[in-house]
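Below, in structure tokens: the form predicted alone, a single chain.
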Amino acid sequence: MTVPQPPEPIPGARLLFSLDPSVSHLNHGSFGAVPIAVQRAQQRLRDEMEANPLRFFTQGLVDRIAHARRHLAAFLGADPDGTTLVGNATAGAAVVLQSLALRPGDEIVTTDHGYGAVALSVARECARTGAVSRTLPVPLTATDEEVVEIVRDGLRPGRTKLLIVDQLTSPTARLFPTAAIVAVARERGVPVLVDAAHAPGMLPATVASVGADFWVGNLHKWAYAPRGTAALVVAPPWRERIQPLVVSWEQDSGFPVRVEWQATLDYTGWLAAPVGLFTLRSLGVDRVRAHNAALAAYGQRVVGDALGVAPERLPEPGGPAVAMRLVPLPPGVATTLDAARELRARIADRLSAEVSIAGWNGRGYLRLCGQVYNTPDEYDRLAVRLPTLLAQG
């Protein structure tokens, strides 16, 4: 079987960012990178606020804010009065857990594929009111209607306050099939969190589509914000119940105010974070999206060519438009956080490539993403090095 042939590069994409040429970026799920475009928006925004603060934050600020908040959620196919921004979809996991009244007894839901912060999150939220959590294992290998039907029988109406799963998997890069996994938690009367942290951007499907009692996505991954931008999109039965983390002077003023008004947080981000869709609009967002997924598609074969990874057991992402793909690496290498950690360093610091490494149930694994500022040969190169390294130990 033949490695797929990689896209053609966006002309001139590699030119919008200010990521150091020396370095192969290749896993910009974690972070993003901000175009310079947006970075340059920002900057002027600090001018503006460091050149009169009072003036900034007391006069228009709350509509400005909102202004941005409803660019926003038309993008990502949102009610914009049920939409509130946050810091990222840790926070609004946060929001939303300490929004709930929980007792004890009652029962939080996840899966082994969700994100670790947001596991300490219920943790915590269960330690605080007597609530419990319990993980549901899903197969990688699992179809979406195995998924479904894990899901169905895990659920317990009556107890299950709560039920939390990811749209797109940050440590197995799989995408879930949410609305109807949502469809079936609503036919047992069981709200859900859907942690879309990855999908702003990168995949097509509306939050409407959706339609989860609670959405909550990164804008400064795959949307081209500045760090620090997220959306909490709320159904309607729930938004009078949503409480921010920190009361402040705009409580009185309802959901999504008072969720988003924090006194002196830096909001320039936020007001940024349009122009980040410009960028992405302006470079076409269904180019970028194909564009990035077929680059992920073609590292993830010729670095699981170069590790002895048969085409057949390289982890499917479950569906065309994912740009995060899993190279499993060698039994016993990065089984635990400690040890991937320990590996991604050496990788930064001796190949010259970011990347995430993950242990996800005893195995560890090499997350590669595709961005417009990659090119095949990044990939090539980690693909001739890599093992050697892993040789070393």
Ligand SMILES: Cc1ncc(COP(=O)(O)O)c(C=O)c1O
Given for the second form:
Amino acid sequence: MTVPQPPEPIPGARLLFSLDPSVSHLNHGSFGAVPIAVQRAQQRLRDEMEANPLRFFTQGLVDRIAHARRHLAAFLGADPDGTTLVGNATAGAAVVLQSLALRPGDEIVTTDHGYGAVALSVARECARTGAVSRTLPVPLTATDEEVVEIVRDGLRPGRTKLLIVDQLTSPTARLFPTAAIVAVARERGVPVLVDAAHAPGMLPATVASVGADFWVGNLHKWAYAPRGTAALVVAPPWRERIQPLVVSWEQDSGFPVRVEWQATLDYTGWLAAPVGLFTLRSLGVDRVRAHNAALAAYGQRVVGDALGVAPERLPEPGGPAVAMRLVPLPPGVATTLDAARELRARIADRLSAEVSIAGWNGRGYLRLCGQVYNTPDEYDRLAVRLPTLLAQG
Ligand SMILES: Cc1ncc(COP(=O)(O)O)c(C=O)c1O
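Could you give the coordinates for the form predicted together with the named molecule, as opposed to the form predicted alone above?
To see the whole picture, the full complex is given below, headed by that same chain.
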């Protein structure tokens, strides 16, 4: 079988970023990359803050944050009155968890594709409240219908107080049918938190179309916002129950302001986030999405071929817009967290390539992303050199 053609590059896109040109940055999904225009916008805001901190914090900052929030909510297709800004998806999940007032015997259900830090947050909330958590195993090859079925069977009405599902999973780069999952959970009376850390900027589905009780997405990954910019979207019945992680001066302002205002923080990232959306729109949102997904598919195929993985054994992402793809590593390689970290660092040091490596259910996987600053030859180079590096152990 022939390798799919890589997409046409988006001319000049790499120059929009300040990335080290000696490195192949093939892991946009972990920490994103902030375009230079966005960095500059944030720096201008910091200059303004440092010119007169008192004025910056006390005259209109709450309104400026609200303005940015409305702008970001419109982009996400979210109800602006249900949207609040938080630092990251991990924080958004923690806000939801600690607002639920869980009691002994209550249950939180997750899947085995969930994000590690969110799982730790669930564990802490359970330890604090006496609630318990249960993880549903979902095979990597499950169809959307099977995923929905597994979730439907895994919920215990009355006992399950929250289901957490990821829109696009981190260790397995799998798009879950979140709207259908939310629908079956609703039938069973179970609220759903959708961890959509990767959705903003990458996936076309609007927040409203997912219909979750709680939805959290990072703008600092695929929407080019400064780091520390995420949106938590809450359905109407829950808004007044949502409490901030830190009580501060806006506590009596209610949702969403009391969640956003976390005392003296650097809020300039949120104010500069609309410039990230402007950058994305300037390049063409659909064009960027199509480019990134096609490039990730190309990378998956060439690296998969180099490792001897038959094309039909390469995990399917579950949808055409997904710009992250998995390549299974040889059995026994990077199956634990420590081994995955060690291999990631070795690939970075020896091959000058940044990738994500994760062990999942006893198998190690390499995760590749496509982004506008990437070119096909970066994946080709990795494909040529990776087998030797793996053979060296
Ligand atoms: C599914 C998922 N949830 C949560 C996160 C955490 O994001 P953050 O570190 O911005 O909180 C990630 C990060 O990659 C993720 O992939």
